[in-house]
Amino acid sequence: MSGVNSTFEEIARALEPAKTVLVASHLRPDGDALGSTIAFALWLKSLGKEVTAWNEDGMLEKFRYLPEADIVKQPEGTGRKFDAFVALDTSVKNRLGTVLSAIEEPAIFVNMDHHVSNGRFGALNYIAAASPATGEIVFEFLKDRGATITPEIAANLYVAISTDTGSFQYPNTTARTFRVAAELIEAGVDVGALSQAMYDSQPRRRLELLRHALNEVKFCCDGKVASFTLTEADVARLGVLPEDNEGIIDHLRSVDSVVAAVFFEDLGGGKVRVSSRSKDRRVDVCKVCAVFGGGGHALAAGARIAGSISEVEERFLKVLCDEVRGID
């Protein structure tokens, strides 16, 4: 497929005749995936279209504070037909999960994302790797179309951008990002209330998971790599949900000597989910994850790897440590 982006005009023109539209994002969704999905779905609904918003995991408990959160459902049925399909914040097509098996291939397939590893799997693609969040791309798209940014759309896009920039801390946060945030606030975002929902309303079980991670953390590669594992037995004992894992890895990365942090989660069935973070652009964790069929961003990437958790841990850390030693 061409590496040239479709224009916003071309995407809008392709969607114009569609009466039924599916909007979806990657499995194990984060705030960017869900916020972008809801915002785009609300815009489409304002145009009078019949809109379905799906995610393999449905709407996560931790994001139910999002306005119109109930619009996001789990896939239903098989062979469902839609005139158009908009995939958001999804770098690899198969990360749409069971959404794909529930539908027939639509004539119009739009892929909008900000992951450098995106495979451009749509018929129309808009990939902006320099953008800190897909939510920012959706904002730019809606502004380009002259759409009204309602308070509900604004709140969802603000959460998308805030969560994917680490609350505006990550290196890909630009002056434009702050200007977008300001426009969203002007459109009706209550920053205090939304920030409390995002960052100060965690279930106790997440604290128990953090305690486990801090007790079990391992350091290797001369203290430059920190990692922890979560087995199926740990999940059962702690009573945690998959959504509780998000952000735990950042506590490991915050150690001054640590260049990269890794979280290994046993998914069962001989599969391990790997989440990795770097705070040095010379250590590209997307490159490391790509060795194992994964992808993402240079400073934040992941993969699903076959094997036992101990085997995957050993293999992944070997490749990562080789990368880290390369910057000495």
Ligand code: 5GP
Contents of the next structure:
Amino acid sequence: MSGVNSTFEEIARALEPAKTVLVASHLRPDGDALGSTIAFALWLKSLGKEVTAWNEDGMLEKFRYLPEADIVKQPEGTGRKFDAFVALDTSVKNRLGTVLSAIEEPAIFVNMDHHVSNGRFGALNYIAAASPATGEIVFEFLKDRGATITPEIAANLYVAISTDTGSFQYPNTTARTFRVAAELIEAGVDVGALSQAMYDSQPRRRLELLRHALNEVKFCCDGKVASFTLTEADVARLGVLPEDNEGIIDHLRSVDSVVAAVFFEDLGGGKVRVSSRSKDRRVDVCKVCAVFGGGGHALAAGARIAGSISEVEERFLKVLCDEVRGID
Ligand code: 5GP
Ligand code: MN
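Taking the form predicted alone as the starting point, write out the structure of the form predicted together with the named molecule.
Entire complex below, previous chain first.
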């Protein structure tokens, strides 16, 4: 473990002798996790390596449009040995989930990520908290290495960056991000087709989930905090999948008075998943989630908390409202 970043050159040199490489990202993956994984895996393959790409949840249906999506599988076996392991977009080691329980951890363990709360659990770490997406870091890495950005790699990185920046809207989106996007378009990204796949191809049940959220939404803290809950019974009634949840919270955050939005999802077994968003730098939801053992970014963070959904809701909102009142 190390407090300083390895250079891209050091990481590439460490990977050089490896014949078999595992690439993986955090469970409940988003576009950044899966896009970065595929892009990195494709680059390693182009070097002639035997590459395995894993995610606890495998390839989600909603990201099937990613070029070479099939490369991502669910972990298999136990005690599996790889010469090197590259973890991407993963803030804490245990968010690799069942990937970890399937392997014997290799000495060459690379951790590339953009979460400020990253635990630097690799043997080689490259953590860039200012990067809006791990996909942007992977792009910088590939450029540094003089790699060819194929249309397939470009599309995966474009999706990684577009989804993690809320379509180039969040404050961590920089001029550099747009330059990277421009280079990816020059490398073969079809912006219209990919945007439609990302943002205009939702299953209808997701609209039903949004209907539920809009019916359930509660405001507190003078309208500065909006939240909604999803119980196991709601999930059964609506027939929604975990991957349908992403982005619903943005509708709550879009209200002018709202500073922070929260989504509480009953995972069963006495565990509740909390997903939170802030649109004011002074309200750090990562800090609030850290109180409950979670983490993420200042403006987008999560946690898994033990308790009933109503208990967790009450405890979390109390800490969050204290944080929100602090900016008055
Ligand atoms: P989301 O709310 O979309 O699930 O996650 C927002 C951000 O918080 C992501 O960057 C994600 O990695 C992080 N995050 C979500 N849940 C957890 C969690 O349980 N623990 C930690 N450490 N980070 C989380
Ligand atoms: Mn990310």
